[in-house]
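So this first bit is one chain, no partners, the form predicted alone, shown in structure tokens.
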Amino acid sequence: MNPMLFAPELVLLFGSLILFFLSLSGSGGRQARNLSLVIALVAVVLTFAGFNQQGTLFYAAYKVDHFSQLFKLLIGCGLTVVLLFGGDLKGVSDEVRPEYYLFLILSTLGLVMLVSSVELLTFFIALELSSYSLYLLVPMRDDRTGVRSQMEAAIKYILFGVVATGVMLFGMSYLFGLTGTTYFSELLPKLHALGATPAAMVGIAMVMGGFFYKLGVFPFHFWVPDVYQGSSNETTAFIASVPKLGAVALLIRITTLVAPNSEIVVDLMMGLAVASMFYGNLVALVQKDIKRMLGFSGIAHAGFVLLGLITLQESGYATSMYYIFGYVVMNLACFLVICKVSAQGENVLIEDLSGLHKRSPLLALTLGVGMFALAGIPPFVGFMGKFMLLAGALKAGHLTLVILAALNTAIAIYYYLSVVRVVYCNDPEERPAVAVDGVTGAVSVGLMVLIVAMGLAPAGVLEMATQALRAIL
């Protein structure tokens, strides 16, 4: 066996074991954070070093290819960025920080395993490893800031997650009963041969439900605003970005199971996309808490991701990958600012950002770029992603869907630019300046460069996504 095939996973696994023993020793959070950062960086380096490696493990239930390696690299980079700007971890007490970082690494391990899973039971186990670690991160927020909604958020998160898991398992039983196999490579031809058989369509739709939940697609979205608001700022930054990469990766794998001549699942995804966009954008208009606003915004963006999947074509899948890559970078830029503006880990209201351009010009610029990109304003990655998704859907003949999506883009501009107006046009009053250390400044600049570069030169990212997709199509 080539050891490079499983090297990033082994680093995360053994790293989590070290963190476990560290938590038993009573060590402080600073040591655990530094160790977690080293683990994340080593995993990224090993993934990059083995980027062109290919092979199968565990009786072909686990496949390492260009597709999985690309997502592993992005997941590792996302974790690293969160650890870099969330190093203070203001909303979590020091005595539980070793356990906090343990579950953060375990969740990442589950996501990394998820994108390489090519068998139903294997990806179910990986998904649950990632999910249950996240369920434990949410209630670890302390009460110093006066926020006591973390327990309610955690209960909602796990209860909705259990329901979504049950729906997904029921769908898996349909697929196994119809085909007699749990391997994607064998499911694909058999389900295509079944065509638009109702049982096959119901099974695929139910399995998709588990990942619609992770992505926050309507009506699997009910956990999103409460978990975003109730979790610590750093936890929300992770939940709002990194797990969505794994959700999109598996949604693409599952969507390939849909027969090309089937319209049932396509119509279902169209309906969910429209509902997600309208619900997320309209409710975001009235939010005062910026994390809650970004939560509803995420529901709307999940609807845009589905626009690429409904084409059932390689170009559409590649555009969805490009869009979710850009969305993660945009979201991380916004949450970096939230984590730094929050003095003691408390939630940040939109009005708390008043006069940020005077209190911290770099953070104000970062938030402005992030909000402009999320709104879909050129030349940022959000504009190019939405443009290509709408163009692809129009080419596939979904004119009504394109019109509704364009309308939602116009709605979203209002609340995104309202935040920018508060940052640049309001007076800071008595609010203090926000200090920015060198690492945070470097991460901030790096995220802004990525947002602009991906918007101005999308061809490279699209080509990379297309090459990765050819490994599974």
The other form holds:
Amino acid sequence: MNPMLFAPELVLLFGSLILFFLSLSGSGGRQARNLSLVIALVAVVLTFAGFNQQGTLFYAAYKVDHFSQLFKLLIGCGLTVVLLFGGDLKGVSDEVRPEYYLFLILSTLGLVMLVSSVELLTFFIALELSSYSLYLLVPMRDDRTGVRSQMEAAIKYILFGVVATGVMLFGMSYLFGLTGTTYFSELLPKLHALGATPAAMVGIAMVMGGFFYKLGVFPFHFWVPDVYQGSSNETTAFIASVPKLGAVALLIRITTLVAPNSEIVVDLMMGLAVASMFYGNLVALVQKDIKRMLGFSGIAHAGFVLLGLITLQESGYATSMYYIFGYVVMNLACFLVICKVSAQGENVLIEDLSGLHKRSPLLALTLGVGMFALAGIPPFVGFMGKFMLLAGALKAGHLTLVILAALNTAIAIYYYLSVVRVVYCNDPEERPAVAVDGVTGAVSVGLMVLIVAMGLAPAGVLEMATQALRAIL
Amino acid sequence: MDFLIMNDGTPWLSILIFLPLAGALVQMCLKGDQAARLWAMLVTLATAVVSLPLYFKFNPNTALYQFGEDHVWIPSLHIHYTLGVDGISLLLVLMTTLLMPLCVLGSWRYIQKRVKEFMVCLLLMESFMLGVFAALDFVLFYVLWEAMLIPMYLLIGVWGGPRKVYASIKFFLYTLAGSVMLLVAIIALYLKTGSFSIPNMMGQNYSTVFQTWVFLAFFLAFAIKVPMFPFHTWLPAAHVEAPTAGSVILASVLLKMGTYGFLRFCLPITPEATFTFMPYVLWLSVAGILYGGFTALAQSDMKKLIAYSSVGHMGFVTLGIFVLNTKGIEGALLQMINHGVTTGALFLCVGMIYERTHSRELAMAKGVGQYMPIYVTFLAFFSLSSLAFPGTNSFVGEFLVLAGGFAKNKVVAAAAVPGAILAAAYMLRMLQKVVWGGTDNPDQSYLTDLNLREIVTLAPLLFFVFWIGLAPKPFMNVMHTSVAHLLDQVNVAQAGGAVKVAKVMLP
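Here we have the form predicted alone; I need the corresponding form predicted together with the partner chain.
Everything in the complex follows now, all chains and molecules, and the chain you saw is the first one.
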């Protein structure tokens, strides 16, 4: 066995073990955070070094290829960015911080394994590893409101999660029943041979449900606003970005199972996409808490991601990947600002951002760029992604869907713009200036450059995504 | 790329577009307000100088796009970075580069807070606007067209008047909502032609139904930008609240993008639908002319007055475009430039009085003629130009438009004529109040007349008012071939059912 194949996973695994012992020793969060950062960086470097590795492990249940390596790299980078700007972890008390980082690393480990697994049970185990660690992160927040909203969020998260997992397992049982295998490489030809058999369609749709839940697609979205609001800002930053990479990776894998002529699954996904976009955007219009607003906006963006999948073509999958990469970057930029503006880890209302341009010009610019990018205004990455998704969907003949999606862009601009308005046009009044340390400043500049660069030169990223897809198609 | 004459080795258009952008990036690193003003002035002047060779090297005898550049941008979607100007866009590019230094000069004292950021926004605007006029790839066009909203939003929202928040959001939402369907139309056209090249989309034999839908999507986007009645409601709000430079950019350049869009996209890409919808657009233009005129007559806020007068003037432009003959379109093109020069100058004039009295109310500006003789001289000439007085620039443009209108249909043209009279009424009313006022003038003795900077700001515009008014030939020359080519492209479709509808609508 080539150790390089499994090196990032091993680093995360041993890292979490060290964190576990650190949590037993009762030492502080500072140490744990630095250690996690080292783990994350080493994992990123190792993934990068092994980017061109290929091979299978564990009786072919685990496959390392371009596709998995690309996602692993991005998951690692996402974790690193969250650790960099969320270093002070204001919303979580010092004594549980080692555990916090332990579960954060474990959750990342789950995601990293998820994108490599090519067998249904491995899927399931990896998914649960990442989900259960996340469930535990949510209630670790300090109880500052006195109503234990973080507990409520955690319970919702776990209950909906379990239901979604149940649906997914049920679907897997159908697939196994139909084909007699849990291996992806064998499922694919058998399911395609079955064609548009109702049982196969139902099975695939139910398996998708598990990842719709992760991505926050209607009707698996109910956890999103409450968990976003109830978790500490740093946790939300993670939940809102990194796991979505894994979800899209797996959704692409599952969508490839859909036989080319199965209209029903495509229609179902179209319906879910439209429902997600309208629901997310319309409800986001009236939000006051910015995390909640971003939660609903995330639901709408999840709908957009589906636009690429319904084409059932390589180019469509590639744009979906491009879109979710861009989405993670934009979202991280926004959450970076939220984490910094929140002085003691409390939730940030949109109103609290008043006059941010005077309190911290850099953060204001970051948030402005992030919001305009999420809204899909050029020259940012959000526009390019949206444009390519619409072009792909129209090419596949879904005119009505494209028009509805375009209308959603117009609806969405209002709430993104309201944030920019508060940041740039309102007076700060009594609100204090926000200090930005060097690392955070560098990260925010880096994220802005990425948002613009990906928007202006999407060819490189698309090429990378297409290469990665060749490995699985 | 047979529609393109490549540049002579110097990428003039790219230099034009990227010079202000680079200037904006440098600007961000500068310290101090005065340095920011000087730097912005330097960059905009340099851009203006760089744009001059475009006029002298332009070959007016070809309808092809000149100074062309073509690079692959996103290969998988066949998106190119294609630039080029023809007789339709050349003058708009030059007008933009001329106006920007004046905008910087006009904001010299007006903008006192966050000067650096203001100038960055101005430079970004210039870059995007020039790009919109020069882009020959639809995605490039759309990217710049939308990107422009961000600095413009900030110009109004941060440096605007008391109702800036309302005005800026309304401006942004209106324009963006109008352009989302444009995006869908662009993609639909791409799927038909296989590329995003604008000239390649022209003259294709699209089906009537397809043309109709594409035209409607185009029309919504451009009519909002123009703005045509009844899509004009964002305009008075945005104009009134924007700072002087913002109003000038809005009125002089941004509105032209709508009419430029009609000329560049609607007419040549969807000629059949253009004929179908022509009567409706003509009547909407007439409605705009009359509505703008009457509303301007009732304003007590000088900026609002000029804003509504813009609705009327732009009505003349759309009228000229949609009569679909040489005189009409050439008149409309010239009128686009005229409106840019004259209305820009009027907004600068209002800004100058606002800096002194801190009010835009006509009643507060009554009788300043006694104390500001130079100012009212400028104002008088620009007002006369605005009402299309013979000898000034607008006369030539409006005359051509009406001549084209009468050649097309006497009823429509006759219905637009009262607009010219209304223009005289509201402009002279304003002029009378500002110069002389009445017996109850407020005390204006504290006012100082224009200083050298302000005179320098207005003088070039006055020069163009008379130049175009007395000798429009250098301006008309460059457009003849392109307009003739455009009409050829449109007239291909002049057959079939569209004409019958026109007979009913245009008695």
